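Given as structure tokens, the chain that follows is alone and in the form predicted alone.
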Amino acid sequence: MLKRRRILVVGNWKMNPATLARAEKLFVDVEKTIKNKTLRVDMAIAPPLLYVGALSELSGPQKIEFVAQDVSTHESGAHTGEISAAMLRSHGIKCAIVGHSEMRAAGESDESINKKLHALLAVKSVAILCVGESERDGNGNYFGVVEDQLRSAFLDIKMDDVKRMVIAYEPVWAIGTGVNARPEDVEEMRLFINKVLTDLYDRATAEAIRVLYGGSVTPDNAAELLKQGAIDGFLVGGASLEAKKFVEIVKISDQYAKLA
């Protein structure tokens, strides 16, 4: 039986609303719901770049993080577009998303995020590291798609840096589609990427760091795969974009962590 963690609830807004208006009124319905209430678990929102001053502005007495979507592996320099780890630090954001699997299908690659991670953990941020398969097999072969994204994320990573880590396990077909994986497919995957970070370090290593889940989270199926999944909460996509059902799931998730 693994260890519970505090559990952590990320809605990743990809690249919505259209305007920032929009995101306003977004991130204002999900302060108001939970507003003056003690959450046992932690929030956040990665919203488009652009909208986080504006939003931060919004942020009430119950506080909302921000996560970046992506991060520069450079420090500094001659990339035009890039942001680095630690102008997301300037601005407070101190937690960014790396190697999610729309990114990894549009050609990043494993030396990319290794960096990403090592640019992050440098400055002193936590790391949201996506790892998952594309598709399921009968033979398993699947384990070792995971296997590979985690060691070679994980290269030249010192042991006091992986603690600030968390991974997000994101079966690529479960996204988007409305097909979540099974709970107990889930605990077998989160059990497998125990393993793994076990045999890379040590076991309270492994069992210090945060295991989400993303891949077609509702409130309908938050409770059963927070019970029977063995995670450690969610990184939530389209739900995200209705306050109503993120909210929700962050609710879920913190009476699950009361009984807990």
Contents of the next structure:
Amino acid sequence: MLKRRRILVVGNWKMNPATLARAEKLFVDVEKTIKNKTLRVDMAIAPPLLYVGALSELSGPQKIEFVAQDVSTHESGAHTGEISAAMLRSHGIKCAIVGHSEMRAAGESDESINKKLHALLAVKSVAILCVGESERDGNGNYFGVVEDQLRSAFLDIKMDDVKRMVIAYEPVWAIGTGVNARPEDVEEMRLFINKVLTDLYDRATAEAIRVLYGGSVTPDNAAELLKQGAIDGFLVGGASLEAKKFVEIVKISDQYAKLA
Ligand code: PGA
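Now that the form predicted alone has been shown, please provide the structure of the form predicted together with 2-phosphoglycolic acid.
Full complex below, order starting with the chain above.
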């Protein structure tokens, strides 16, 4: 049985909503339902970066953390369109998603993912590393896929920095498809990730790392995934674009944290 870590729920808005006005409405709708609550879970939103300034103006006492959906491998210089980890930090964004399957599908390499992790950790930010297989077969090859992704991502990352990493296990076939992984399969993968990290570092270090699940998470499957999946929270895509659903997932997680 793995030790429990503090639950983290991140809403990845991807390239949504289409306008700032709609983003503000979504944010306010989330914000107002949790305003006066004492949450036992960490909650964050990864909106399009362009919106963060305006959204943070709308932030109430319950400060919702902002997460970037990506970061540059570089520190500064002639890299059109890119934003560095230090620039994010200077805007109060201390965490970024790295290696999302949509970025991998667009050509992001293992090497670039590793560099992005180094870039974030160098400025003491948190990195949410996404890993996950594209398909499942009967031979369990997906374990090898995830192991390779982990080993290349963690290349030369120091033990001291590992505590600032979060892993999101996101089977690609479950993302945006409405088909979520079975809780028992998530648990099996969670234990496997722990084994690989123990091998790379040590047991205590591995156990300190939060592992989230992502892939068609909804209020209907969140409780079961938390209970049986042995995970430490969620990376939520589609459902985070509906305030009611996202808040419900946060509340279910909070309830679970209370009982755990
Ligand atoms: P989904 O996306 O919840 O819409 O499946 C998850 C993700 O891409 O992180």
